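First, one chain by itself: the form predicted on its own, in C-alpha cells.
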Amino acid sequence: MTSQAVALYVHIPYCLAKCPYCDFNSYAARVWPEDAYADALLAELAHATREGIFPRGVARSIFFGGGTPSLFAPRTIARLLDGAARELAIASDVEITLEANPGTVDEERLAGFVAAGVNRLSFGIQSFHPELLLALGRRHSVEDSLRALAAARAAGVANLSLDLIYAVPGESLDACTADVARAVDIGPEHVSAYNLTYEKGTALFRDLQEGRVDPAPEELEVAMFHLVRDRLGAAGYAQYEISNYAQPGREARHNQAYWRGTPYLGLGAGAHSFVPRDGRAVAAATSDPADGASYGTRWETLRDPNRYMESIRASGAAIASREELTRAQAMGEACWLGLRERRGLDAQQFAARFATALGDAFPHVDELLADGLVEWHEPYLRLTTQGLLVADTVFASFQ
C-alpha cells in the first residue's frame, strides 16, 4: 500500500528586524531561545504523529519559513531534519527549502545548511535598487544580495529561489525592468515576484492610512505585472502560479502541496496545519454528504513563541484554534486554491471528491466564462490573463 504524501512546514519566527510590509508571525530579536524552541518543535512533531493527529506519511517537502530561519545554526537545522526523519518517512527526492535573508549568511554557513540536508534556498532579495530596499525597510544591501547568491552557488546549492517585490512606492517601470533583468542574469531556478500589498496591522498599512506613502498607480502596477510575466517567460521561467515562475521541473513542490490539498503539518508559533478528508469517504459514511460531516480539519498554533513553548512543554501541543471544514467550505477552497495555479482547477478531481459536477456546485462559473475571466483547458478550468488581474475577486466568488 502506498503511503500518503505529506508536507512539513517549520516556522522560525525570529528576525533581526520586522519589515514594515510583513504580516507574517515574526518578531524582531537580538537573541532567541534557539535550543529551547527546537526542543518544542521536535516535541510538537512527535506528539502530532504519535497521537494520530497527523498521518505518518511520506514527506515530499520540508520548508523552513519565518521570520528568518537562516538565523538558526546549521546544527539546529540538522537536528530538526533528523527529528523529521524519525517521525515521518522522507522521500528520496524530498525538497528541503530554507528561507534566508541576505546579510545573515556566508559561504561557510550555507555549506553547513547543505550538509544538514537543505537542497533549496529561498532568498528574500526583493529588489536590486538601494532606494527600493530602503522603502521596503530591508536591512540588507544590494551587495549583500549578490554576495549571498554567489556564496549559495559556491556552497553547492543547485536549486535557488529569489523573491522580488514590485509596485513599491516611488518605483518606476524602468526600475522594475532592471530588477527582473538582474534576476534573470543571476539565473536562479525559481523566481517569486509579488506586487506590494498593504496588509492591515502592518506599519506600511498605517503609513498608507496616514498619508505617509503613496501607492503605485493601478495602471503602473498592471504594467509591472505584465512586464514581469513577459520578461520571465521569455527567459524560460514558466508562470505556474499567479506570483511564481520556475524553470522546467523547478516548481516549488511545497507550495503545490498547499494549493492541491495535500496534508500539511505546520510546526512552530502561529503555524497552520491541514488534514483533508476525501468526499467519497464522507459520502460512504452518511446518506447525505452535506449533513455536517467533516471534509477536513485545520488548526493553528499559539502565535506567541513563549506561550507556544510553554504549552508544548506542558502537553505536547499548542493548538490555538481548530476548525472542521464543511462540504461547502471545502468545495469553495478547492476552487480558489486550484485556480491559483496556471494549470487551473481539475474539474474531474473536483467531481470525484465531492460527488457533484463543478458547474452544479457553482453555477456562476458560466458567468465567469462569459466575462472572459476563466477558460476551459480540459479538464482544467483556469484564469485568463484578464482573470489574473482580478484574481482575488474571482476567488471571492467561490466563498
Given for the second form:
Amino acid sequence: MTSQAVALYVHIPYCLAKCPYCDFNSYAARVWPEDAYADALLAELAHATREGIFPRGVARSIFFGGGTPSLFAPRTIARLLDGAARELAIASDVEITLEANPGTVDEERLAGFVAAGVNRLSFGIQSFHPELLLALGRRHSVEDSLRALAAARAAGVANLSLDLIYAVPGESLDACTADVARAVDIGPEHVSAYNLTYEKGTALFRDLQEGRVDPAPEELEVAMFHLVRDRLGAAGYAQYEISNYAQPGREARHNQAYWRGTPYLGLGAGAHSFVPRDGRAVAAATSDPADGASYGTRWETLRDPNRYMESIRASGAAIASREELTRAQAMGEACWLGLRERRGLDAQQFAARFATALGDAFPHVDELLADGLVEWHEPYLRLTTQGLLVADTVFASFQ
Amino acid sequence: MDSARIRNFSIIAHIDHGKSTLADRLLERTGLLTSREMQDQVLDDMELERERGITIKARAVRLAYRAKDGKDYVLNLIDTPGHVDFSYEVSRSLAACEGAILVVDAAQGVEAQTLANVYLALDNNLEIVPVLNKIDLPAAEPERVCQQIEDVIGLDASNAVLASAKQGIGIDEILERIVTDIPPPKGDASAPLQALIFDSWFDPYHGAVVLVRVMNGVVKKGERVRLMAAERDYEITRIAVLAPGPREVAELGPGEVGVLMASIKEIADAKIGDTVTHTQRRAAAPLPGFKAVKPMVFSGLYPADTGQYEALRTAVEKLKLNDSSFSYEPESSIALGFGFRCGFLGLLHMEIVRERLEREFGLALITTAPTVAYRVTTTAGTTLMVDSPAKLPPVQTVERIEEPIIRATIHLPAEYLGAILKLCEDKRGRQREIKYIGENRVMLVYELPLNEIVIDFYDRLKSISKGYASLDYELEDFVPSDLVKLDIRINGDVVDALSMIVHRERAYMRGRDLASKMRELIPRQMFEIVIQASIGTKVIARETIKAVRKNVTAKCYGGDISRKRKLLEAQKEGKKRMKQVGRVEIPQEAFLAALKVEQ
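Got the form predicted on its own; any chance of the form predicted in complex with its partner chain too?
Next comes the full complex, this chain leading.
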C-alpha cells in the first residue's frame, strides 16, 4: 500500500425508468441481478488492485453513482464497502456518497445506507415544479422530494446534496428563482445546478432535432446561470465548480478528484478509470519522454451489464477500450479540468507534474488573460466571471 | 496512302446520348479491341472526364475497316470536348474532319450541347450523318426526333441510321455510311506541308507531343519542321498513329492523322490550331482559323492548409505542362496566405483545374471569386491589365477602367426568346442581331460584358431554355465602364480574398447578398462580428453576428473526460481549417460563397 490518495467509483446501471435527458449508462429494469452484479464489482476491484492495474492507495472518497444506486439494498452497499476496505486503505475521513432518487427511498432504507457507511447522499431532485418534472420525464413528485430529504435528515445524514436542472423547456426565470429558493430553504450542504443539456443519443435530443421541444433561449440560460450563482452565493453556497455549490468545507471531494488528476478506479458496467503518470515516472520508464510516452491511462469497461458480468467472471476484467494519454493530451486535460474549478488550475502542481511551466506549455494564456477570460490568483489560474460562461471556448484552446 | 481510302470524322452528341458507347462499338467492330480487353469507355481516359461525362482533350483513334465494296479504309475517329469553354478546341478538331456523326437520343431528342457543335460542324462544311441512338428503349420516338432534327437543325434526317450502341444495333450501317457519305480528304501530296495541330499534350519522355491532321504535303521522320505560329523549328523524332495505342509509322500524307514527336520542350509552343510545315520548303500561308488561346477568367487558388503551398506550386507547374490555356503566377492574400493567381478559359475550365489539383495532387484548395482582366488607365497615363481586385490601383489614380466585351452568339428555340432577351438585358447586354432560322429557331448576337458571363450566364441560359439554347462567344473589345471595387470588411478589416470588381449598378445587390451570406456562414465567436460591404469608404451593406454568450459544458465527471477531450480536439481540428482575418475565424465555405452569390 502507498499513501497515494485515490478515488473509487461504483456504477449501478439499473433504473426504474430511463429519463429522456439522461445519457449515462443506465437501463430501465423491474428486477436486477443485485448479488451477481455485486459479485462482479468485488471481483473487478480485487483483480485491478492485485494485478497492479490500479494503485493500492488510500481511498479518500467512494461514490455510488448510476443509474439509481438507491435501488440496491443497504446490505449490498455494506457488502461492497466491506470489500473495498479489504483491497484499499480507507481514509479515516473518507467521503462515501450514494446517489438516490426521491421516489425510491424511505427513512428505514436511508438509515440502512448510513449504517452501511454511507455519509453523503446526493438526491436527483431536479425541480420543485411538477410541470418541469414532467418536462424532464421524472417519475417522482415534489412531495416525494420533500419526504425523501426529510427522511435523509431523520436517518442521520449530515451531508446532503441535491441536484437541480435549469433551463428546462418552458421554464421561466421566476420558476428558476423559486426552485433555488426552495433548495436553499431545505438547507442541504451541497447543491449541483446543471443547465439542461441535450446530449446526443437521448430521447430529449431527438425531440429537439425534430422540433418537439422549444429549448430555452440563450439569453434566458445566461440569466438563469447568473441567478443560480447569485442566489446560492448569497445563501452561503459558494460556487466551487461550474455547476457545483457548497457550504464551506462541503465541496464534493470525489468530484474534485476527477478535476485534479487523482487516480480513480471505476467499477461496474461502462465505468471509466484513470491512472496518471507524472513527468518523473515517465522519465523513469522511457528515455524519450516527449514522444509517444504515456502520461496516463484511461479505460472504460463494457457498457452492457450482462456482458460486463460475464467478462468479469471469465477474466476478472471487462475492459472495452483503453487509451494512453500523450503528453499534449494530458497537459491539455489537466488545464481545462483544473479551470472547471473556481479556485482554478494549480500552476505549481502543473509544473511539477509535467516539468514545464504552464506559460511555456501554453503561451496563449497571455491572450486569455488579455481578453479577460482568465486571471491569476497565485498559484491558481482561474476563469473570470466572463470566462465562466464561455468556458468551453477557453478549454478548446488548451486541447 | 491513297487519300481516297481515308475518312476523318468526329462524333457529336450530348452527354449521355451514347457517344462513348458508340465509339467503343466502332472500335470493337473494326477489331481494335475485344470487349474483354476494353475498358468501359476508351476515349474518356481521364478519371475526371469519365465522372463528368465530358471529354476535356481531343483524341483520335485510327480504325481499319473493310467496306462492303471490298476495299480497305482507314477511318480516323476524332473526339471533341463538349463545352463552351473549349469551343475553340472543338472547332480545330472539327477542322480536321470531313464529316461528323450526329448522335441523338431517340427518346430525348436534340439537346443544346449538341447544337453548338452541330453549328460548328456546319461552319466547317462537314458532312453530317444523323444517327438515332437508343432505339431499343421503349420511350424511343424515332419519327418525332427525326422531325425535330429537321425543324431545329435544318438537317435532312430521313436517312438517319437507327441504332443502339449498347445493343450493337446499326453499327455496321454507321461504318458503311462513314465510307459512303463522308467525302475523302482532299489534299496535294506534292504541295508544301500543311498539317493542323488539333491536340497536344505533355509526355515526360518525348516533351510536348502534337496530334495533327495533314492537309497537304507529306511529313517524314527525321525532317525539320516549323511550327508556324510558334515560329520554332524542330526535328521530327518519331511519327505514330493511334490505334488506339501508338504505332510508329514512317510518314503521314494528305488526309492522315497521327502524332508527331519532336522534342518540343514547352506545351506553350505546341499550340492548338497551329500549322506544321517544313523548315526548308515552307507553306505560303498557315491553315486558317488559328487563335492564340488566352485565359479569360482569373481567380486565386490557395491551399486550405498553408503548409501545402509548396505542394500546390509543384502541382500547378505539372498541370501547366499539359495545359497551355492555363496560367498562373504567385499571389499572396492577407486572409489566405500564399497562393497563385490563375487564368482559365472559363468557369468550367476553372472547376476542372481545381478538381484535378485536388484529386490528382491530394490538395484542399480555396478558390477566390473569378474575375476577368480589366484594362486600367492611370492618371499618369499608363495602361495596365488588372486580373485581380487586389491589383486595382487606388481609386484616385485611376483615369478609367475598361472591361472586356464579348460577342456572344446564342442559338435558341423561339419559345424561350423572351426569357433569354431579358437575361441578356439583365446582364448589361447590347443586342447586335436577331435572326429567325427556320420557323422555330432564333439566332441572337449580343455584346455582353465578359464579367457578367463568367458568373452564371451559361448556367442561367441553360436553365431558362431547359438546355436547348447554345452559346458561343469571342472576345471583341474593351470599353470604358463604371466599375468599382467592392470590399467586404470584417470588424473593419478588408478581407482581400473577398474583394471583387463589379459594375456600380450591381455593387449594392452583390454587397448585400455577400454580406448576408457571410452572416450565415461565419460561426458566432466570442465577440460581435460586424460584416460590411463597402465601395471605398462608403458602406453599402451591414450585418452583425452576435457574440456567443454561453458555451459551457454543465457536467464533467470521470466518465465524461475522454469524450469531452475528443470533442475539444475535433473543435481544434475544425479551427485549423478556418482562415483568420484580424481575430475573426472564417470558414472556407465563406470564400466559396463569393463564387455563388446570385446576381
